[in-house]
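Read the single chain below, which is given as C-alpha cells and is the form predicted alone.
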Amino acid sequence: MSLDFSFSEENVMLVDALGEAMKPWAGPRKAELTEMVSNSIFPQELWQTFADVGLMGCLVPEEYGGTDVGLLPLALGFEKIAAMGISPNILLVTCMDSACIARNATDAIKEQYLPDIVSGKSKFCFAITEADAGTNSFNMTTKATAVGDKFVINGAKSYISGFEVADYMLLVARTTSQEDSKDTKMGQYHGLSLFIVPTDAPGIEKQLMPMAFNEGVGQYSLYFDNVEVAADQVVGQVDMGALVMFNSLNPERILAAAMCSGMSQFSVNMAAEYAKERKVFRDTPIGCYQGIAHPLAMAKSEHEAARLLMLKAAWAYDQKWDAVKVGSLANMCKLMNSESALHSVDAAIETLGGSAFTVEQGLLPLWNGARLLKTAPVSKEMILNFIAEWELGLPKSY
C-alpha cells in the first residue's frame, strides 16, 4: 500500500480557478461583503461565482448537470473560500442536501433539483433541530401523517440556518411514533422521513431567532400548520430517514472541518505576516519573539494534523466506506478542526493585540464563527460520546 500525498491535476485547478474568483471578494469587494454580512444579506452575485467554478457540482452526478469529482475536492474548495477570509455559509447546507439526494433520492427527484442547484438557481436549507430535541433528534415531535397521495406536516423547527434566502429546505419529520418504532428490529433508528418542502409552501411561518452575530444568513424558527407534501417527494424509504441522513450529515460535519481549516490558516497566515513587520521594541520585528512565535507556530502544528484527518474523513467519503467509519473520521475532523481554528484565531488575537479587535482586521467575527463550529453542527461532547462507543467500543453514556 502506498500513500501519496499530493492532489490530482483537477483538484489543483479547481482550488486554483476558485481562488481567482473570490479574489475581488478579498480583496476590492471585501469591505461590501462585510457590510452585507453585517446586515445578514447574502449576494447572489457571490452564490453565482460559487456555481459558475462549479462546487455545486462536485457531489451531483453528470447526468443531472454536475461533475461528481467528491467530496475531497469540494472539501479543498471550502478551505480555500475560509482560507481567503470568506465564509462559505448556506453552500455548505446545500451542498450536504445535494449529496443526500444524488446518493438516495428517486431518478424523478434527482432530475427535478440537482441541474437547479448545480447551475446556482436553487439554494436548499437543512431543517432537523427542534428547541426541545437538541442534539437529541431521534425525540423530534414534528410530525408527518400520510394522507392519500401526500403528507401534512405539524410541528416546529429551530435555528434553520438561511431559510429566508432558501428555495427549498430538506425536513426532517417523525412519520412513525417514537414508541412504535422501539418495537421495530431497527428501535430508535426506525420512524424518521426525509422530505423536500418549498420554503414558499402554505401553512409555514418564520420567526427571525436574534442572534449575537451575523454570518450572512439569518437563523429562523419555523412553524408548520398542515404544510402539505406531495408522498413522490420522499428523499429514500419512508421510516427510514435515519439511515439516510447520514449521507448529509458526513459531508456537513467534514465540510465544517474544511471551514475551519481554512480560518486557521488565514489567521495564522495573517498573525505571521503581522509579527514580520511589527516592532515594538528596539528595531526587532515582534516575531522574534517566542512569546509571539510559539504559539504560531503550535497552531501551525495542530492545523496540520487536524487537516490531515478533514481529508482522510472526505476521501473515505468518496471512496463509499460504510457510514459508521465515515461518520467517526467525519466526526472526529470535525472536531479536531475546530478545535484548532479556535487555537488559531485566539494566537492571531494575542499576536495583533488592540488591532485584532478593529473592523478591518475581522479576527472578531473569524472567532465567533471558529467558536459556533465548535458546539454546530454537532458539539464536541456528542462527538466524544460517538467515538467512544463506536470506534472504542464503551457503553453508551447517554
Second form
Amino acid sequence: MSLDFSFSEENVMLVDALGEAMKPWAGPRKAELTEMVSNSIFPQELWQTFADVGLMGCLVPEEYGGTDVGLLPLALGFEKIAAMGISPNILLVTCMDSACIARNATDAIKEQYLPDIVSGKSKFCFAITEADAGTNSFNMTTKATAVGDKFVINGAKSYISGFEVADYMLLVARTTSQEDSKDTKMGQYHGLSLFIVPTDAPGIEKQLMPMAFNEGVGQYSLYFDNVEVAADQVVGQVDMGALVMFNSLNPERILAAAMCSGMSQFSVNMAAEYAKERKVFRDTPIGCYQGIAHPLAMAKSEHEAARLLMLKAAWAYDQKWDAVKVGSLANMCKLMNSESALHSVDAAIETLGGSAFTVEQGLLPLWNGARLLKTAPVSKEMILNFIAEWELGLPKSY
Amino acid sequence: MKVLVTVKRVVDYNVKVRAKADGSDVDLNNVKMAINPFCEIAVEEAVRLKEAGTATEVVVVSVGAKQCQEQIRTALALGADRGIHVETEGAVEPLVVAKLLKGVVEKEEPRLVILGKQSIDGDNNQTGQMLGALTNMPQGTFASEVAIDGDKVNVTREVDAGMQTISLNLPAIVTSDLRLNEPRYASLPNIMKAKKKPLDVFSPADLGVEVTSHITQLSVAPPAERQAGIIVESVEQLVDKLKNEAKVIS
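Next block: the form predicted together with the partner chain, after the form predicted alone:
Let's see the whole complex now, leading with the same chain.
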C-alpha cells in the first residue's frame, strides 16, 4: 500500500506557520492591503513575511540558503495564501525563476542570485512574451548578439508582470535566427537563450500597459536598445534556452493551479459561512435552499478533484518524473483548477447576491484573477492541444 | 541554565468546538489541533532566554497521546532544543500531569520551568501551581514579564489590583499570561531542522507515577444560543433597559 493521501508533518507545519504569519493580512490589515493593491503599491512587508516563512527557499538547494523541500510544500503555501484571499502573483514568477536557475545555471550564477532570492532581497520577473510571440514563443524576435565577452540585446517584450518591482528579469532572447535554427538537429527548439538582466540596465525603456483590472503589480512593455549583458549571465547553454524554459513552465502551471485551488477554497468557504447566517424569508438561513446549497456542493466536489490533480502534479515534479508526463499533469491541473476556481467564485457570487459586488467581500478581484488564470500563463486551448498530442497521440493541428 | 517548558495539545483556538451528540465529551473528530496558546507563549519566552544567552538549553515536554509529538515538533521548530514526550492514554487530570512533570523535573533538573497559566480546553489553571507544591519550588504565576537576575528570577504578575513584581529563588516555576510576549511563527528551515532534533518518549511507569483519576466528566453541553440583540436609540434608553429590563444596574 504505497498510496497515501495524508500530508507530512512538515507540510502541515509549514501551512500552519504561513497561516499564522499571514493572519494580520487576512484580518486587521486586509483593508490596508486591498488599498495598496488598488494603488499598485507593492506590499514589501508581506513579501518579507513570505521570505521569513521560507517560501522562496523551497526550490533552492541548501548550499544557497534554501531548503530544497520541493514544489509540493510550495504549492501548499501558494494555495494557503490564495485561500486567505491574497494573490501571490510576483512570488510565482520569482519562485519559478529560482527553480530555473537552481536546475540550469552555473554555480557562479547560483551563488550570485539564489541566496538573495531566498532572503527576500531580490525579486525576479520573467520576460518572454512579445507582441507577435505570445502563445507561439518561437516567433520571438528580440535578439541577443554575441560581441566579445558580452551579449547585446535589441528588441521588445510585452505583458511583463511586475517589472517595476523586480530587481532582475529572466529574459528569453534569440541567439540564432529562426531561419538558421531550422536546419539544426533540434529544429525550432534551437536558437533561444536565457539571460539574467538587471531591470535597471542601461538601454531598457519601460512603458506601463493600462490593464482593465489591477493585480497589484503592473504589466509592462519593454524596449531594449543595445542592452549589454555579460556572457556569463546565460542560464543553461547558449541556443538551448527552449528546453530550459519549457521545463520551468511546469512549476509555473502547477503553482498557478495551486493559486486557483486556494481561490476555490476561499470562495466556497466564505459563501457557505454566509449561507449559514443569511436569512431572507422567515427564520430560514438561505443555505437550507438547494438552489444555494447544491451549486456550492458541486463547486466543493469539483475543487476536491482538481486539487488532487494539482497535488499529484507537484508531487510528480518533485519525484522528477519524465518531463512530458509532468508537463501533461501540470497542464491538466492548471486547466481543471482554473475551471474549478471560476465555478467556485461564481457559486459564491450567486450565494452572496448584491453584497458579492462590494469591495469588502473581495469576490470580484477573485473573479478577475480566476478568469485570468484560465487564459494565463497558457490558454485552455493550448493545454488541450498538448494533452491531445502527448497523452493521446493525436496529430498536431497547428 | 536549562529551561524546561511544557506544551499541551488542544483544539486550535480558531475552531468552533462542538459537543458530541451524546453529550459525553467535546467532539475531536477531524478537528484541527494545536499548541495551547499560553504554552506557545511559554515556548517563546524560553527561546528568547536562549537567544539572549541566558538559557543554554530549552527542553520541551508534553504529556498525552502519541499525537502530542506534533506539538513537540512545532515547539522544536520554534526554537526548543529537544523534546520529551510522556505518553499517556485517555484524559489525564492536572494532578497527574503535575506528578509526571515532577518526574521530568527530577530527571532534567532545570533551573527554570515555564508553563502556560492554563489550557484553553480544560481552563483548570492548576498544573503550574500543583507542580510548585509537589517540587517545593517557588512559583510566579500569570507572568507578564520575566527577568533573570543572577540566582533569582523577577516575575511581574498581572493581579487584580494591577502589576505585582516578585523575586523568586532559582530553580523556580513561572506560568505565562497572555501579554508576556507575542510568539513567533515557525519557518520552513526551522521546521526541517526540528525533524532532526532528539525526542525521548517516557511512560508514566518510567517516571514512577501511577495514572489515577479523581475526576469524572459527567457531560458536555454547548452554551445556550445567544438571542439577537436590539439597537437602542439613545443612552437614556440604554440605561432604562439595563435598569428595568435586564436589571443589571440599579
